[in-house]
Amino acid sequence: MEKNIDPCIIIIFGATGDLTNRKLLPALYKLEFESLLHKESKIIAFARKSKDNEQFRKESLKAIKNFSKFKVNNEVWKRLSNKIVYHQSEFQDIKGYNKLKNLIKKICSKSSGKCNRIFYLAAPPSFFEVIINNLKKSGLAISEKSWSRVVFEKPFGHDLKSAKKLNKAIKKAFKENEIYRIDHYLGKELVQNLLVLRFANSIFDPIWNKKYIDHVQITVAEDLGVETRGNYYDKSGALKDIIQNHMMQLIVLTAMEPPVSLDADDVREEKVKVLRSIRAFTLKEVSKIAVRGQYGSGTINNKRVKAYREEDKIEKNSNTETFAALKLNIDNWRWLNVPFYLRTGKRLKERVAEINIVFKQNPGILFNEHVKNIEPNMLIVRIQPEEGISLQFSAKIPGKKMIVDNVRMDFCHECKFGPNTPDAYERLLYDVMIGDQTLFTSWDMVEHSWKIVDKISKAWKNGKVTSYNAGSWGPKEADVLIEKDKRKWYKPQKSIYSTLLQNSTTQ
């Protein structure tokens, strides 16, 4: 349901950075295009570089043209441009925050007088605590007759200890219902569709449990390397960069119980219950449930790529993992003894994110000989690069002989709804403006996911990382992890519609 949008001032810290250019500015343009930014709203770009309003607006237009999915409409840009104000200051300089406070008062006095504020921290995580402390010292965090909200990008800390320290600082300035911890994966349409798939369809609800599901596989793979993120990534690795946030979110959405309602608190409560139910493991047991690897040189898309340790800003003897695979169990009534296998990595064979719900095989009575060499029934949720849902089952191949093969029913998201579905950041920014925390991470979730990841990280601290070839599906140890349970990783499958479309364009 559409909600009324209040006028607000969106203050972006780190407004000249990559995140702002690639994601936030195109998202704000689309919101303006759809008239979802209040006419009296303003955008204050807070950054360290010295420039004026006109310079920043020109750079913003260039970024929107480069990274938006849509051709820029001059009238829409004019409206958005008039909302943008540039404010130069160092993040550590309290004088800059006092000047910002005066600027906000000046803007509010010219409009309705409402000073609703969104503080969006698109700055490097090392500045989070500095910015929060200065917002508190300057009185900007305090709201009278209006609301204040603060938005954080991941990573939220680099371990549980640092996350707690950061959260403590934030709680001194903002209440929990004012804190929006962003995980852009939750803004993706197919991730949101998981709740609808599970709880709005009577055909799936009765079979979504240990009686019918054999196991769950979640893959988040990238064919790219570390690109320009070497400094950050070498301190983080795949475990903290992807599993601690994105993949934990995918687990809880797949495994959670139906919430009492779609209110944010009810949805988030059920998510946290899943993390609390993940089977505890000791440091010694980590080697049995977790595998890590680091990419060497190899070939991707017929192009030779260099090894991780040869990348820019990477230590030559780095032990950081670029691949991680886990086996987790959820010890509750629904999922007892149904393993969840996770794998993520860089420089893998292709870019893909999907969830495979693998169903148990029927008792081998009638068609045992015919189905023993084919894949089991599966529900495949494709998150990227092409969004969709496939149901894989067995069918007879036409002919005189009884030959059974896999077939699929396919839902192609773009085929049904077109290519112009909202970007994750459009949805998440809109939700911040209307005060909906459903798609944002609660502190309880952050805390419990760090508890799991910290233990694995500690076990890996002094061990050696295994190498794998760029362009492969990761180290052989990841295959062993799942094969010792008499299972295997399933290769990602493209939508039937995209395959047909690709074939038609090449003919």
Ligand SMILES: NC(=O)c1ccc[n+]([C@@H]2O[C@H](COP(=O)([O-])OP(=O)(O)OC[C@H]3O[C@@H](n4cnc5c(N)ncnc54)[C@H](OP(=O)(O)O)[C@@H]3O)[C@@H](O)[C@H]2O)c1
Contents of the next structure:
Amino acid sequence: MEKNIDPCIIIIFGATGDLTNRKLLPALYKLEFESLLHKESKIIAFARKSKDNEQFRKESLKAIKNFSKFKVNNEVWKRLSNKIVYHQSEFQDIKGYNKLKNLIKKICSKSSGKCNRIFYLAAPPSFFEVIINNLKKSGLAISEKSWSRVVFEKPFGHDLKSAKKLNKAIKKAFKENEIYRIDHYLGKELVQNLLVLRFANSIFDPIWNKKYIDHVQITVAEDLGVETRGNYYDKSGALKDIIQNHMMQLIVLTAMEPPVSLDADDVREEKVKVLRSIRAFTLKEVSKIAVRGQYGSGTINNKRVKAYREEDKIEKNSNTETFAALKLNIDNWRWLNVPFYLRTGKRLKERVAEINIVFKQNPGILFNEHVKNIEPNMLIVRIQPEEGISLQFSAKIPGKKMIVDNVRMDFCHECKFGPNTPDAYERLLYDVMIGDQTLFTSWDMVEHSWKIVDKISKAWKNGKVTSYNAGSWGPKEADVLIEKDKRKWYKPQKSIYSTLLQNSTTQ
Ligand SMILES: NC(=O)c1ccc[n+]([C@@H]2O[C@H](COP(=O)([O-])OP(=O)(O)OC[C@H]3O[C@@H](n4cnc5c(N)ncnc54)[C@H](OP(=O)(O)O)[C@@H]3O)[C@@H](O)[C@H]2O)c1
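Please could you give me the other form, the form predicted in complex with the ligand, since above is the form predicted on its own?
Following is the full complex, with the preceding chain placed first.
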């Protein structure tokens, strides 16, 4: 990352929360470590509990030690901690914003005259509108001779109607080029690498279309359950929590046309065209293209785990899906009749996020009698846990007989570039500071993905969710969804390097 950063004041709303502790503070620490926070920049931590600067700084250090990948360097921490100020207020209380305004004025008067502001809403979504309205009322949103930007965590609304209402309220206070809607998947290295893979490699570009690609599979699987997020998750479910945002981003990055340039507007324009091309379906057709499930009890990593309905803060008769699978078609020139199969869920067999580009198979005339479980050529983009790209093709097994098997060429991101890859939040915070919106979601994208998700959600309103065993790959219906097209889900495979990496970290 470059180092042409303006000084700014980052105001974190919800600064004592889980997200700030686990993600934002470690990211800010790393940015300070890399000297990517301007020496005049400040961080104002806005939350409800009463505490002084010293107490908040102490808790922040503890969070950074707990959640950062790196050992804390005292010099770096000292520099960061001097930048942090705690501001106690209720989100609803306008007086708190007036005091915040005075605090900001005081900080600015001591700096070189720049009074740039980032308002980071790491707050419960039910407060987004309240905070925005108070920022407007108090005059904090308007900046003279400086810039001001506002960052929203997901979810952006819980359906199209609520997203529109929220967006309308934001637009009264901020312009679109000041609004940063986070989808942290876009900050992940391998997700950013998708455009490079597609458009910087002459070998992939000519075959990235309906002529050579049979279908695309996208899996975002977690082995964890709802953990402490029961309250939120039971009202949301897998469709809204993962498909509406992260998986839609993965589809568009896989399917979009080359943008005119890498500027935010050009990239976003191409992305939204993909969503607009997704084949429309009726409420009745939802059962043919979408499957849902909810985890029952089961075994993961040799440990018994309880059913979703037995988890903390979950309704005993909850009908919320913890698994969703979809088949979508993109009706454009490049992708006509190339289905995109998506699946996501909690308490699945393992934690993995990957995109499989499955190529059409050659006629088997020559090797039909000599194959051993032969699979099609596949390009696999592994987003997590270990990041990399694998190309699967067929090769002869050594020996006197002609037997053909599947082999893989692996690119392991960490082996090549080391473990210092910036965390998604580090990259995204940096981009907000330099004013680059490319890795943030535009309103058009939010609107179109809610349109698709709302339809499925409406069809699922009545009817019962089916159960699947924790530790499996989801309900049987998800297999049927793909098998009726004479295809199958491919089991994620670890690259040959993952064991090497594991060994090197345990040594
Ligand atoms: N946690 C995650 O992994 C995660 C992942 C993706 C997105 N998100 C999103 O990030 C946002 C924050 O989530 P979170 O998990 O960090 O929430 P959280 O742990 O519940 O934290 C909420 C924060 O808001 C503050 N707060 C709540 N009500 C307040 C009020 N009336 N006035 C002032 N402060 C108030 C709390 O302050 P006090 O502690 O002082 O009460 C706390 O700092 C949400 O939009 C969530 O959807 C979170």
